[in-house]
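The data below hold one chain only, encoded as structure tokens and taken in the form predicted alone.
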Amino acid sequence: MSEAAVVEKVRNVTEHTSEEVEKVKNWINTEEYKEKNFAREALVVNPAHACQPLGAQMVASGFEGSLPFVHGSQGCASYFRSTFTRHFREPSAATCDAMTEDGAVFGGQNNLFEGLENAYSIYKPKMIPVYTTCMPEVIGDDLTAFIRNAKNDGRIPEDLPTPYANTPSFNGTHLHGYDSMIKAVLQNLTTDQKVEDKCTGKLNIIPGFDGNVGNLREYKRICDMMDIPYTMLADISDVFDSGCDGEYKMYPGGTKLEDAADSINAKATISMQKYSTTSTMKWVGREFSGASEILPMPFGIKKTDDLLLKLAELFGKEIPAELKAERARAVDAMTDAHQYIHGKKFAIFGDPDYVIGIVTFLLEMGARPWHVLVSRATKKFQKEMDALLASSMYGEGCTCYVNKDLWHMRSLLMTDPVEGIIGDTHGKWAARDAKIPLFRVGFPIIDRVNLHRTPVVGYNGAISLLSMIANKFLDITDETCEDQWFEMMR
């Protein structure tokens, strides 16, 4: 039988007329459908978050000589690696113990034994952070016992750092996985390292789950300019942006293990993200010697001011003239671009700390963060966002939606239109349907290049962010205007 004949015999289970299809296409853009869409509870469509182990892998990748180890299936490990590789366009080294049906029935200890032994003998890592997926969490694998047994059995050296985190994919998000893993690594490396009356004089920076290596480099640049010694925990900037010199490096960059071990004796520890380091910072506050602070991501002018003033306070430093000049340039740039953003309505989605930062920036520009959506958030976040919106006249009428997904966002865009949407690549379908531009900020960005290298925090980040937004609106004006309005000067 010919291929054409085979195709001709295929019939859809349910046939729909073109009129029916068109009717539904129009219906899903209505207030009636929006009401039904927001009433659903059991179904999630295109959530704006990933699972816990992905967040754990970002931490596990950020230390010198560290080999991330997935206790779970091969498919899960491939998903985490491919997501990082697509976003950063860099290799994402990680291994797993490839649990299958046997592991689900008998437990995954044998898989873990063989996986750890092979990983250590082949790749010679300095540290193997272990984190879980759904399968071992469902059956209740005891990682404490498994790792101890692996060392007692001689599978890996007794002194090999092997921190572990329970990161079930069916619960929480990538932010919870990040939090669990960074806490586990620090607990492991700082054990017995605290020295009475010792102070390294250094600052610990925990960036949180941030897929923008430019942001991490901006934090480090600011510390260098203020002459503040620091340790970044965990530092993925060189791991996922190592450069191309013709030589493959298995472990490019990352926080040195000895620096991480000595971080418990630092002068101060700051977290740049509240919602991805909640448990970690509580533990740091109890166990670390120095001061501990949780700061908002420094989007825009005021939040960057707050960061610099806090650093100056903690370390008794003057804010250098060069940073003051950067601030002046950023204010000037915002003034120059103000007319192209002021009054425009935006939809924003993403991780809580990122969303707070973006909304702060938009309010400074006189823009209106009309729809604010976070897939997984708490009542505490809702209150914080509501208070932020209420703090500005431009937040009037704006609404925050928590525990909603991007299909909810589509309903909002179609029934209550805005002029732009800010978030990661997953928002492109809603943006296309609504015929508005998507400004790509966050993680993952897998359909554009090099955006993860350009900071969106600090004074320079403010200039980059407003330039991206304002210039896109100017592009749209040029592309859509009639000939008589096609001007040289905008």
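Definition used throughout: the rigid core is the maximal C-alpha set that superposes within 1.5 Å between two forms. Numbering follows the first chain given and starts at 1. Keep in mind it's a predicted model, so treat the numbers as computed, not measured. First, how it differs from the form predicted together with its partner chain.
- Superposition on the rigid core between these two forms places the CA atom of residue 15 2 Å or more away from its counterpart.
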Given for the second form:
Amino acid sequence: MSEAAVVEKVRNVTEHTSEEVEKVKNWINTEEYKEKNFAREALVVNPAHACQPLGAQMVASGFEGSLPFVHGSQGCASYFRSTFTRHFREPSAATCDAMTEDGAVFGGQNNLFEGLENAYSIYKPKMIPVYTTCMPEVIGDDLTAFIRNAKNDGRIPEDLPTPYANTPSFNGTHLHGYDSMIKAVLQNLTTDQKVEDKCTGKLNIIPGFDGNVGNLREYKRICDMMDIPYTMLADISDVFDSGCDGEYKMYPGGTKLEDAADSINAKATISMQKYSTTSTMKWVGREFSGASEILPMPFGIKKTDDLLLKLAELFGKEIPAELKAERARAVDAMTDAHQYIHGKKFAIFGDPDYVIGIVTFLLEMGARPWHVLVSRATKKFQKEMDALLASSMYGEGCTCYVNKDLWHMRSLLMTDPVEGIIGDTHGKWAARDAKIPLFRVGFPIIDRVNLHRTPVVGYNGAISLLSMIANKFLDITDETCEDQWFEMMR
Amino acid sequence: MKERKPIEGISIEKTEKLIKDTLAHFPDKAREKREPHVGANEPSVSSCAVKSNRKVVPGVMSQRGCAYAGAKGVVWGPIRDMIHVSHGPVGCGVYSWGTRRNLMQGIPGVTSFPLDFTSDFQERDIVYGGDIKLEKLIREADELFPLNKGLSVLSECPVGLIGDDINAVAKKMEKELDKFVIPCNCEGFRGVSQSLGHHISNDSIRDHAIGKRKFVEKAGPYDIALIGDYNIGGDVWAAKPILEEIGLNVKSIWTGDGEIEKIAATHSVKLNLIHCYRSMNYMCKVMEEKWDIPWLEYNFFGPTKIEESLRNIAECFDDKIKKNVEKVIKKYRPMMKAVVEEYKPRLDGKTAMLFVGGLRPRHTVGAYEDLGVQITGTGYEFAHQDDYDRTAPEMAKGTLIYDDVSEFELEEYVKELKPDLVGSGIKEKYVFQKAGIPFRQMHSWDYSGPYHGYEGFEIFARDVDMAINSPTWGLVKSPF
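Having seen the form predicted alone, the form predicted together with its partner chain:
What follows is the entire complex, opening with the chain shown before.
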């Protein structure tokens, strides 16, 4: 081809006409578009879930002196650290063995050896939980053998706990990573710790993948009030909510390793999230001495009642007067404010246990959880949600969507609008397009301050949620009403 | 260049001792690996002694990202009118969604795409391969977002490991859709840092975009392209108007708030002005070789460097531009003087330490100095030798230079040098703030910005003052 012919092939830079833009801008809000959007099979746009090792890292951060260790690419480790740091506005230490191309060819054992040796001697952890990224999972690294070899080779002390979990990102979500890692840590720390007929009299609490440290503190406060001794497992509340006192502490808190080791002899174990602890709780049920229960996250009044009743039953305790008073105050707040929320339609998205909790609370308020969306969940979850919606007249006409993403949600909001959206920061694009307020609950919240410190569970959590929602609606009325409808009282 | 005045308390001997004491905590092999990456600055030598662009030492807690991060986050992501597909498992796309602050114009989902597009690989995709899914995905994306000007396919680790051929899929789909479909083999395990991701992305622009479009309007003598400005916090919107004010015609921006067809037509400009040398020098060199387009590095941080850069730019053009440059410099001097007069009294004599990415560890030094703040230590996450060679003359003798510094080292260095401010990234931020040390994120401008240009300097000065002089730091020590 001559040079002239080649030049001819070079096309002009184009601009869209304003008509074209206007047309598409309107089209993406239509029912027709929604149908096309829901028909897609391969493309995922704006998913509301993350990958397994993120969940594993949350667990690995939640023990005293524990240094999370990523076996795989360093970029992954940086992404997980950044994600937690942005949400909590706290340091998030984690190290990595930085596998590169040669690792892909020869396997990652050398990286793991060197990484463990350096991490141990520089950061002096009491435990190094190891979890994987895609890369070693695809090439089939054998963590069991590698870690055994590292100890045999004297890279790290034989008695250093090194629980490990395979957490491939192409399977499950951050919740499965949480599940695998906490099971691995407990298996490791409780090995040979079970003592026949011993009972510590304590309660084990597994909070699940919860980015709200206020929730964890609320569980603990409730136990204190009920005079129940407890061990919170994977306790990130001090790790990701440490004070500023002029000294950086790399290990500012977390479950004490000896408490975790003794957790196998506890009186009872409860998990506050079903979907992030499924396999762990199966194992706990088999191996731990005491009772084990999976409870729903205590959003709203009734699920908090259930938690308290369960604790009272397990430990033979009375529910103290202060908690009864708290309940009454929360109910008072709800009856006082019901008129601002009753009948309002909401879209809710996020992790399954959070979404179940939020829907429960909304139904208690007489609100309508109109669109419920989880971007990666099982049929079991769908059934559970359908049953929950069917349990209340306010759930009538509401729909649960699983394995749909936030671009699907945008179509729902545009064609069948609601008055409020409840979910994490990732919902802000759809919320803005639909001009619907987003109430930030869940993980991650990377565009507002301190929300992760305010509990959304328990009686106090119900008051917080309620106030956030009702007051925003009232703000909107005040900001948008015409002059003649602007009033002193609301 | 005139050598920086010495900083009180800083000497080569002291700095070398600090390095030695710090690395003494490392096991032998790790120490040997890290030693060449840290040094005391010697401004007069032609080649900086600090070694760079080598593998991360496993286990030391590096702050580096990966090739995918360099491709998606840095080079491709900011191009506003393309759909950028994170091809592989769900995580990479989620973590890099909206977390760099490369702002863009357009209507989201209609003419701009600040969304997370992913193939969300499942186990079956690993087993059977993802090429068919990718093909289908590209069709679906184009149908649902018809005003896109093209797609980039950014492969994540598993894609390269299982032997998928995204290049063949892209080629097929480019033909079918009759628009850009650009493959970028930026798997995270490639190379030693983000840097290779930049390079691979530059190569994909070279192979699949540049030269394939032309501007409708006739080429003019003042046509330039702005290279390596990613519009963090609106930087492009503060830099471009200055270039226009001096009479230049900015035809395309690589890649902040960029448009792919204009990028593809850049080969007709007269000069490439490059801000982030590290991430985009490759394409400048390609355009120089292939189309004889000269390129010039410039620095738009702080009035001293802005003036110096504007005069250097003027040298590439005729008297008209030279005159305009002097006019512009004169026009903004009073404004800059007012900024310095307001903030310098509160900042003069303070020190800061930096650890950032592509250009900022050296480019921002002048802006701090304009405010009376001296830099006692600086370093890069992913630089190469040529970056360090450009850094040495910008720093005073004996100051600390660190490459790919680990969390442990940086903490020790800060403890000893006691800067009044640390400027680094989100992962480092709270480590130092817990210790009561003022900090600004210098990748994202800490959700502020722009920092480029005249407009940006005013905001930069306000932010540095706010960070160092916030009354909240006075509350850190409890009286009991």
